[in-house]
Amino acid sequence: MDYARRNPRVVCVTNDLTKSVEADLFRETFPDRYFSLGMAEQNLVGVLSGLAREGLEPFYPSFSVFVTRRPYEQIALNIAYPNLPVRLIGFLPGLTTPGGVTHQATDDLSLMTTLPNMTVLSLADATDVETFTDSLPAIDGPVFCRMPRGEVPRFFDEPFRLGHARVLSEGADICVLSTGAAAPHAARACETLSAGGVAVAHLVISTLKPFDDLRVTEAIADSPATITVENHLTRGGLGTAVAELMAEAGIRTTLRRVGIRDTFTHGGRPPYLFAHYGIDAIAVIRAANGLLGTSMTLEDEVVAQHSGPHEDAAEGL
């Protein structure tokens, strides 16, 4: 909202999920700059393109599957190809809803990072959410931003900076790189590793493209092994970006990718889903044990929190 107040060129376009993506306050504050176009995402993307060509800066917040997968060709040809300043905001990224395969955006990073001209962000904490818009004026082309919703942890006081990874801990025994909603799980695992005497370098990655922060390269090169942690398929997301970086930089260390394997996913409460698909703190500890030859475990209450059935989940979308 502050960014929109400072920038009268900002307009907001939604499908039928205005309240669900918390755009209702924008609608009430700037009714002349808000447009609801219904469940017609391919047409909606064409409108975004037209608004941008008229000199406006359109934002399209919706569930990430409806931002990325459904209108993919229109985004490629009408937004990315002409390099227009359209801001695509993907709520419910990865495994976050009981909606099942139709609502789980487990491939949104993969789809967006392969588009030329597209900048790709994956926000991890409340400071990211509050400050990422300050980076937008410097980005001429389109942006896809994974947006957390609801209660979001705060890791950093330092504002978001494009292409700048942030350090939660430093150490030379192992490097952990996490992004988005997986960052709190990685942080929990790193706390356990540190308590067990392991020196962990933990960097939170909020910019997936461009992916050229030298501190990331140095952290990987300085550790005998690296673990990537993400709420996304292991193909096409953070793990793939790190694997490509290591290959191109000639870094000969071991990489383990904690993420969703090659499968479609069902719905449930996030703690259950993270445990079921092996992307929670326990999975990170398991990967670290395999690399370090240790046998660490998380506290019992954390394990119990993740082991309940998902059928009792009644979270609204």
The other form holds:
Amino acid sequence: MDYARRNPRVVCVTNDLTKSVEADLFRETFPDRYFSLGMAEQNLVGVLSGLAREGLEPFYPSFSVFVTRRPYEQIALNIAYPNLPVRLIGFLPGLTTPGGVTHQATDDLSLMTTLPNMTVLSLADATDVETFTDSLPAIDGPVFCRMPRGEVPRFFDEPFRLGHARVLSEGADICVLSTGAAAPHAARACETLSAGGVAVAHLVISTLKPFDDLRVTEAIADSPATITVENHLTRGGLGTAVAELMAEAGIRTTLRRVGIRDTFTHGGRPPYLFAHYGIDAIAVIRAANGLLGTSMTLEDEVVAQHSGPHEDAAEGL
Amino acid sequence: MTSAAHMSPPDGDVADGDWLAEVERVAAMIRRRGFELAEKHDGGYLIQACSSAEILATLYVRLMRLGPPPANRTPRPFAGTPGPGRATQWGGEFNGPDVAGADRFILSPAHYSTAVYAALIETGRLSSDALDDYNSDGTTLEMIGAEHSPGIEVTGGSLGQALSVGVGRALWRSRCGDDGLIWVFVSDGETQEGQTWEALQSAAAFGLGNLRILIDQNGWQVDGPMATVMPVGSITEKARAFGCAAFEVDGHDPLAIVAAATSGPEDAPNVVVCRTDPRRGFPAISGRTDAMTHFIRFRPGEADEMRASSPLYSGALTQ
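Please could you give me the other form, the form predicted in complex with its partner chain, since above is the form predicted alone?
Okay, now the whole complex, with that chain kicking things off.
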């Protein structure tokens, strides 16, 4: 909102999910800069292109599946190709929704990082959310931003900076790189590892593209093994970016990728889903045990089992 | 009710009484250039030039209020696709500077680029020898144009998408009170894409009277006649049902095109469905019943036969 107040060229376009993506305040504050395009995402993306060609900076906040997967070709040809300053904001990343396969954006980072000209962000904490807009004016081209919603933890006081990983801990035994909603799980695992005497370097990655932070390269190179942790398919997300980086930089250490394996997912509450698909703190500990030859455990393990219906599970779809 | 501003003749070199003859001359030359390019390159999008010639000529000569073309009308060599620090979307310059009050032209079916290049040449916006480099490596005059190609403002090669871009532009201009119009050229095959109807739905909902859509209904798609591949019914009636002001005209009649494109209420998008003949100017194509006329490749002797039978080459400019 502050960004829109400072930038009169900002307009907001939604697809029938205005309140669900917390854009209703924008609608009320800037009614002349808000457009509802209804449930027609392909046309909506073309309209974004037209608005940007009129000199505007359009934001399209929606559930990430409807931002990325549904109008993919329109984004490629009408937004990414002409390198227009359109801001695509994807809510409900990965397994943070009980909405099932239709609502779980498990491939959005993969789709967006593949597009030339596209800058890709994966926000992890409240500071990221509050400060990432300050980086937008310097980005010459479109941005896809994977956005957490609701109660978001706060890890950092240092504001978001494009292309800069943030260091939660330093250590030479193992390197953990996490992003987005997987970062809190990775942080919890790293605490356990530290308590067990393992020196862990944990970096939180909020910029997936460009992916050229030298501190990331150094952290990987300085450690005998690296674990990536993400709320996304292991293919095409952070794990792939790190694997490519290691291969091209000639870093000959071991990599374990914690993320959703090659599978579609189903509906459930996030704790269950994170456990079931192996992207929670336990999964990180398991990966570390395999790499370090240790046998650590988490005290309060969440067992992947079905639980009863919860009212919060139906929220916001 | 019709907007007075939209009814008055556009700026241009053509005097009011002469525009019809000029449209007919430009249309004939679009066909001739389309034919000669197809002959030279052993294939091309000829039937598209034949069906759309009067539509494009009427747009460039009469309907659109375009600013002056660039001082240097020679197309630049390919300089890369757009990217950070590389603003290479300059094809639109040939339609005049992109400023408030000036109309914009969006070609949706980019395989009609040849016809647009010809229209630009004939209206003095592009150098007369520009087509010498057509579809050669490193040129911007591509067979299916992109945003660096003269006259091409939106990369519309994947069909059914560019109308939405026009909606976005018309939407903001409408909100700003800018009286520049957004003209979008659409082919009838694109109405098979659902996005076309999403776009018309939104254009009508926003009351975009500044959006003018001309549809070339030549009835053909790659696999053959649309009626046999996937019939779409009446585009005109559908457009009306979606809330547009829609008209159906003979797409080779410039007077009818102008009348329709300047009619309708101020608060509804204007759709002109132009019924056209993909063999116009080259009756010899009528021997073809196969689907390969979409991108025509001449059989031995066929080009000579077409030239001999064409009124375009017998002194009569129009059929």
